[in-house]
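Shown here is one chain on its own, the form predicted on its own, set out as structure tokens.
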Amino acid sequence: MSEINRQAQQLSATILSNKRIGQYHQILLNVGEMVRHCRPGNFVAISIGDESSALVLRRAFAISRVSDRGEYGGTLELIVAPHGAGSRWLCSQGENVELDVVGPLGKAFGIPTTPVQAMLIGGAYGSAPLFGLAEVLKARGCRVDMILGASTSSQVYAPLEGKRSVNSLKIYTEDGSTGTTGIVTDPLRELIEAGQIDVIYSCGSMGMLAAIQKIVEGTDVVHQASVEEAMACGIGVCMTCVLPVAAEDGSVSMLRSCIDGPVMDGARVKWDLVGEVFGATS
């Protein structure tokens, strides 16, 4: 394994409980020690089906939180949306069923040194990361807001939980239908003209990442994106999970978002070009 999965481990992880919320579920494994090594940002590699099942390759999930509390020791959560095949068997699977688990993977977000004013936008589950980030941000004494957003209320993923996690927290959903009508990037460009973001924190669609790193473009806030591409080995091997991103030369090479990523500095990514085929520099 890379460098950056050097503490990546295989284990047989025991499903301690799977949750319907809302339309997805929330999955708590039970890790031991690797929960000691896992960062906010960080996903995991599952195998998926039996031994007869058609599903070969894992699939990776993003790490919601991890607690070393509690009477099962390390534990990790899930938000697992039941979308695809890969994650409709996830999502079936009852309590004491062993799962094959490789993490922690990925680049992690980096956590400021010094007090920072942090803000976090995620869409629909894709928030379910972030929560966990809010609690290293805040335990380095970061100002720490949220904003959520989805198509729909359904879609929000656990807003109490979210406002209990931060300092403040607004919702958008383009039907109106709970929070603010509108999209996630609506407040932005004011919040950023009134001082009030050092940092993005960001978690969702492609398309979401690509708004925000716009207008966050020309100023000194700094846009971490964990960015969303399909992988197939978590690992760095398979190239399907490549994506545009510039060098400090302004080159362009098709980085890893499991090696380089899921975390990327938003102004690296070329938003522009991601889904088109080119060679490996250019």
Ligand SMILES: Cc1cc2nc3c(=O)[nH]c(=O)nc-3n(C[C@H](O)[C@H](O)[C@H](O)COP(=O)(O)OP(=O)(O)OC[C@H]3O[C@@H](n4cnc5c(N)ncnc54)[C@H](O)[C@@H]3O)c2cc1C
Contents of the next structure:
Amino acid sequence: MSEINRQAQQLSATILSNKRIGQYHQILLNVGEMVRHCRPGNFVAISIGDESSALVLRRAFAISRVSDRGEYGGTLELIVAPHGAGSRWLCSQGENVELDVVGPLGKAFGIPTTPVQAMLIGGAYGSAPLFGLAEVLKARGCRVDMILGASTSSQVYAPLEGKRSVNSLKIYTEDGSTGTTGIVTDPLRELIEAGQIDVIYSCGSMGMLAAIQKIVEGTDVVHQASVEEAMACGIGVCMTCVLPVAAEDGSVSMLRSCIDGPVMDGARVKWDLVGEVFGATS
Amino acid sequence: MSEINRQAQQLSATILSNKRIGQYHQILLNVGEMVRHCRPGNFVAISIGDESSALVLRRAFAISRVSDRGEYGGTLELIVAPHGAGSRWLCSQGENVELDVVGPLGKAFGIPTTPVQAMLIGGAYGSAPLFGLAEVLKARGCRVDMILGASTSSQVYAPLEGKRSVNSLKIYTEDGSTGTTGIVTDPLRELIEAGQIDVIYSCGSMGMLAAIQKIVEGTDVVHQASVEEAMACGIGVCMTCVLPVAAEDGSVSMLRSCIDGPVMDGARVKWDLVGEVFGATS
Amino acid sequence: MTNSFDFSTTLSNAWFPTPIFTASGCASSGRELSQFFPLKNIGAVVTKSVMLKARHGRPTPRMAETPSGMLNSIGLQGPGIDAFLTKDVPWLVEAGARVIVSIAGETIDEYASLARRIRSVPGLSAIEVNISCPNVENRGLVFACDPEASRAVIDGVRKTLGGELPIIAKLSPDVTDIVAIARGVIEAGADGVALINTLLGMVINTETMRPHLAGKTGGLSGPAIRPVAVRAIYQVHQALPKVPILGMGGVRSGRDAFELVLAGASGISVGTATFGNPTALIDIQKQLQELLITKGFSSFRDAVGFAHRNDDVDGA
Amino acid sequence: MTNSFDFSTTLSNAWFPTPIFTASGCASSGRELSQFFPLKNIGAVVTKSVMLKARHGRPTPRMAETPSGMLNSIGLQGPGIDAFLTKDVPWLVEAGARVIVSIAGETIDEYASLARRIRSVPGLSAIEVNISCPNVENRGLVFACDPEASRAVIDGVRKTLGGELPIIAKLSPDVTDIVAIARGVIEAGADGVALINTLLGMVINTETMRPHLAGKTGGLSGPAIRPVAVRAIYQVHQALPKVPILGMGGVRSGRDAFELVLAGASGISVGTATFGNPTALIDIQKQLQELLITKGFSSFRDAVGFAHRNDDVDGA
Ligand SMILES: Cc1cc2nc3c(=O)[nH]c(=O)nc-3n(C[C@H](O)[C@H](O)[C@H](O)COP(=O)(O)OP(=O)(O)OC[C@H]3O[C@@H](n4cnc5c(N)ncnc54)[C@H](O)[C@@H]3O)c2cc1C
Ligand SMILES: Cc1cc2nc3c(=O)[nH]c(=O)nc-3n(C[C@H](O)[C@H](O)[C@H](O)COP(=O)(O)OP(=O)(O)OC[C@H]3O[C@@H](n4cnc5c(N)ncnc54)[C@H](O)[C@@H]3O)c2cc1C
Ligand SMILES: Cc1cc2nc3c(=O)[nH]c(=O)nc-3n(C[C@H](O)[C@H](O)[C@H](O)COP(=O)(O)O)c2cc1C
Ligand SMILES: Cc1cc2nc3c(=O)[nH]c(=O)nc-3n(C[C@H](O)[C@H](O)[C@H](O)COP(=O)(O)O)c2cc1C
Ligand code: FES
Ligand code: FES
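Having seen the form predicted on its own, could you now give me the structure of the form predicted together with the ligand?
Below: every chain and molecule of the assembly, starting with the one above.
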């Protein structure tokens, strides 16, 4: 039976800085010891507003980077897109504001024990957790290539320092405002056929993840996908964040993306059943 | 038919300062031209929180003072007790925050056309509108005495500059921590019998107002009481803020304290029927 | 673009230039709001439910704020139908407002008597029959909670009124099957339904450790109840697609109004939101129009019930 | 002072050290929460309603946030009674938790079959019968919305179970007369009632212009519905003062729990609040105890229904 990330804790974290980067806010939190348990792919769940807020649920955000050096001790970085009321509230909070944070949550990306050729694919803010992942993979001796995509340039999150941790970085925008005009899956088939990819690590919209899986299907490439389903609790108690996932024996169950994910084996996720009725439900 | 204060308008007002005074917050707002229509006894209704606040109703606060001099143009001062979620939110707002304000609302204190001996009685933050009133009465040549009461000293609001506008000021606290131990009604009967009071202007708890009226009953003293009933709208459309008030002919109706008040003729209010069922209701 | 967009709506044979109305009991007689905007600029003023005789209503406290909502127990305070028709209605008509008169009674006869007084009043657009009142003839059971009583009220009003003025029956959500109640009142002669009145609720004051309202229970309104309103409107529109619905419940923005419209409302009443924002009606009206235009609708009426498209395909 | 305060409560013959419980479906099987606090520290764990067979539940999206609340349409996803009894219950008992098992069925027989499996399971404190499910034998009408069906379910469970384990019937607020439903299930053999399950609601996604939830409608929970919960508890406690009530609906603080207790709840389940705050149960428990002591109560049980004191005097 799946369990919530054992290291998860609830704490009050101070905002150290909040900077705008393109369409995103880069928010740095002081989280102390928590950083020691954060792995690339984990996320945090943050309370919105005060006691009189009408927004009663936490919001989930991928951990973009952590550091335990620096003057503040452990710090954790988020890349937040101001989307609806909750994320807009978060983006409008200034320095020294205290946030109620639960984390680290969820299953992290699996790290290979031997050096492999890794391809990291991020859509929009989905790139946030990939740079930290790249560093870890690099340290393990992997070759790390990265492809980022977004509809337009301001939605590409690709920090300078992040670029240093990858062997190559390609950017695709749908409107061509940065990098190549197109989408992240455009070059994939060719790269796989050329034998340049052993593992794909992906994070982005469900549509993007499903498209990647389609290309990977039938090849030897392993696909670790970080999925994004609406979450009410983030800790496995509400059953809202489920996805249909096949077990070894082929039987499909609805797994919680907050504790059996967000990182899942792309080959196991039944992408075409997401949002569909299946099996004996009523 | 009663109508909402004709000068009422809705505007965005900037907080110029927010200072703690005893248990209260003195909040200064930049309201521009609005000050020209504010009379002692009027109040404003203020929105709480942002679009995602669970508090959907405005909060009413007496206008303590206005000024149209000074570097900011028209300014308006509130004295706010941090009571529940809404007033606590207001007290926690800092400089430059924009508030959504509707005002001036309600009926103001009636000002005599000839000089009279006026007694102003305030309970707790009920003193807030009385200092501005004192200035107006003074300017009309009235003698202005003031009695303030509260349970303890930190709940007495009596600013230094305000004291200048009254001929005498007496303070009563129930615990004796400031002024005389006792309540505001203690000295009243004697003063009335001594012919030292023509008009009482009162603002405070309903209990205090009713107690004053009891003493005034049967004398020639006019009692203008500023009542405080829970208000949902402040502009006369919801009917929540009503009080039983007698008409000339003795018939009692439920009048809205937001537009037929908050200042009412104490002799007309049926104090003992407040909160009671009466007449043909079901 | 705005010029070619048709924002008008109809409820049965009544026409309104915009679909945004006041909610009964949330705009008093209209006069108070007219200071913030001209009443003729909104779709209609739905007046506070009026009874035959003048009423004091309930004692205070009459309201309690609740998370994203409020409870009220006004108890239908009002001047009585005669004073109302001589003072308030002419003023509203003079002001150029479309007027929907809301009536409330304690007996089936009282509703019919109210209809009789209203029958010959010029300038009214429709009559809203608030059946969410306790029926004094039947154990105080709320009319709208009893299919038979609901029908009987509407039947009496319809017979008295004749066929001119559209009758909109205002229903309570506090029922097991709102579709059945809606069906009943339509069969009895209502031209449309208003959904929803407040939900029965209670707040206990933890200081006094007693019910906070003098009347103990009260009606819950505001954004908190919007999901219940959307559900009720959706269900009734699905079952009775031709019946015009005046929707209400927690609308505070153009987005909220749009939600009710998509569910099936041909008109939207705004109640509690006005308490928090005196110009809410105007703001909502503007936002809704912009939203509809952005979404590519060329007329308001095309959007009514749009969430039901392909209902069959979905198997619903 | 805390030492001499008696915080314990009972629901029929079941005893609990504190009155704060999880809400069914809001704590999964308990394991996930146990990381934030020991489950034995709260009054009881009410498990997610379990059915006879394993179920996938509804497709996603399964939730929508609403003003001060949320909609869910999980559709009773779960492992089925057998896996539940072999895996989850022993773990909970081992962890020292008091366990209330919630069951749900699609037919009257299914409830009885569930009761049969549970009958001999050691270590359970009570059984909560969630009758807010659609009755597949009767036009999909929700059991709890139909007095006859509610009774029949409880009758079947009572007969199967024998007299040992307390039966708590969990009712839906979406009914015209909740007191009548409560009376029916008590007559049929329930020892207490759980009030309230979620309200039926809907959110329409204004981007897609369709119902937001894949299941279209969902259950509304959270602070938004607290006034409805308080009203339901107050009404049922007034009509049936001896019937123990497990109260729930929008409790987020000790103050909120106190409100339900004053209305008549002998135990409080906390659901949605846990989603926003994993330690909500512990915080609420602490705040409630402090509040009761401050108010001068020497035992929790003295506060149950305290808002009803002098009900007769008030003429209510
Ligand atoms: C594991 C995970 C990691 C994420 N990482 C990031 C990140 O690094 N940066 C970032 O900007 N966003 C991230 N998101 C998405 C982020 O959680 C949503 O944008 C946010 O919850 C929206 O809240 P809102 O109030 O702004 O929007 P609203 O649309 O008003 O939210 C309404 C409700 O729906 C839920 N919701 C809406 N959209 C999403 C969504 N896409 N995913 C999950 N829940 C949603 C909200 O939590 C809320 O309960 C992540 C989501 C998940 C599940
Ligand atoms: C005409 C008028 C003038 C006022 N002037 C002042 C003033 O100058 N300074 C000051 O500190 N307070 C003043 N008040 C009281 C102030 O409005 C309340 O303290 C405030 O509304 C409480 O809101 P809350 O959210 O803090 O408390 P809560 O108790 O959480 O409020 C809940 C709800 O009840 C209403 N409410 C609660 N208490 C009162 C009350 N005493 N009067 C009216 N509504 C209430 C609130 O508006 C809100 O809708 C005045 C009230 C009125 C009617
Ligand atoms: C203070 C108040 C008074 C109301 N009075 C009436 C009334 O007299 N007649 C009526 O049919 N509905 C009345 N209602 C219900 C509203 O018209 C409306 O149906 C309900 O409040 C839901 O809409 P809202 O959430 O926009 O307020 C009243 C509501 C409130 C808040
Ligand atoms: C996500 C979710 C799942 C639920 N599942 C169940 C369930 O399986 N059985 C049940 O009886 N009630 C279920 N409920 C209802 C809760 O137990 C509770 O009655 C309701 O949510 C009101 O309490 P709250 O406002 O504290 O959440 C569920 C509620 C939510 C939010
Ligand atoms: S978000 Fe609640 S179970 Fe995953
Ligand atoms: S506060 Fe609404 S009528 Fe007075």
